[in-house]
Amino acid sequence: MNKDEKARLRKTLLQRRASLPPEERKEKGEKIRDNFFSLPFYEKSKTIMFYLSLPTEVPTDEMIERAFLEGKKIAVPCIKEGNIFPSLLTSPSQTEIGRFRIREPKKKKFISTEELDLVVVPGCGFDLKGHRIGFGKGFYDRFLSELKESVPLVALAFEIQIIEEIPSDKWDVQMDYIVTERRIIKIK
């Protein structure tokens, strides 16, 4: 699949996600949240990297708040020099809009990827083999390739974001799990 075809697929998946009415997005997001917290390795995780959700993405704010209440350390992605760096989040309300309209902590405290026990990954779409299509900048693939193999990679997605096949390149990093409102898909 060439770049133009991938761009069309990305656009289609983003339109599909954006077409969800807010009330339905909230309801499905709550089911995804419940499925996520049922993952057996969540309990053992001490430092979790979440993404701070955009309006049409699976909402993560309540997940982050719950993880805080359960004593987890939370990191979120910050984009710097074309790469993602995990930064601790001290409070979900202490964020600002950074590059690419993505929320980031106001006060950044970068940590090593070695500290991460679990990484929650966004995306435009996914397939049942764990392939992901993101926004096309390659930030997540570069970041994920630097993690220890033992760190579970969990994608959060609405069921409408799951398609038969996402074209992949050799540098694309596959997810270990995809959590939707209907199921938990275990890849590896």
Contents of the next structure:
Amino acid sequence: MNKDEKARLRKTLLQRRASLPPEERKEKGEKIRDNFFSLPFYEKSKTIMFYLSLPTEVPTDEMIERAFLEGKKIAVPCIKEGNIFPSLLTSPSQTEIGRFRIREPKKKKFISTEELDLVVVPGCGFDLKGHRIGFGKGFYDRFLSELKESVPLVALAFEIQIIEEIPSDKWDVQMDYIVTERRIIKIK
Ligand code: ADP
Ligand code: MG
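The form predicted together with adenosine-5'-diphosphate (ADP) is what I want next, because the block you gave corresponds to the form predicted on its own; please supply it.
Time for the whole complex; same chain goes first.
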């Protein structure tokens, strides 16, 4: 049973992330952003799914802004009935608060998962095998399992969110890359 162990790790990791001083969060966030844009497959991707960051998550607003200006189509998650559906974000400032206080586009324009060329994934913690701990509801596991094998899954994390080992269950989807303020980890 990994459930209890995951719950224990999730709590520790969330506390750790929340205790980052705002200045450090900003500084590290900028390095993560720069590392993200150095990923070789970024250029080629036409439609990118980001997440709209919660206050303690690796911030994505500036990344979205830049990708938008560089002509990328931006999709973000909308949660409906316990599932993630990607919606286009046609104007980065036009958002409203949705389920779990997560921002969503005001005007939703749902797109097929097949359109996505790159998916940016949030999380509470990761290990070097690409295992992930999310919010404990399996939203991303269900969503990511529907994507084509070729779509790179890129997790954004502060280095303090990387731990030795995360227990994994059969439904857990592994990341392909983890981008931190210090490095780009390519899994396997
Ligand atoms: P998280 O990844 O959010 O940290 P878990 O990996 O523990 O959380 O998943 C939470 C729950 O979501 C699991 O109990 C599991 O039953 C359910 N779940 C995850 N992925 C799937 C899936 N592909 N199909 C059905 N249920 C799933
Ligand atoms: Mg999981």
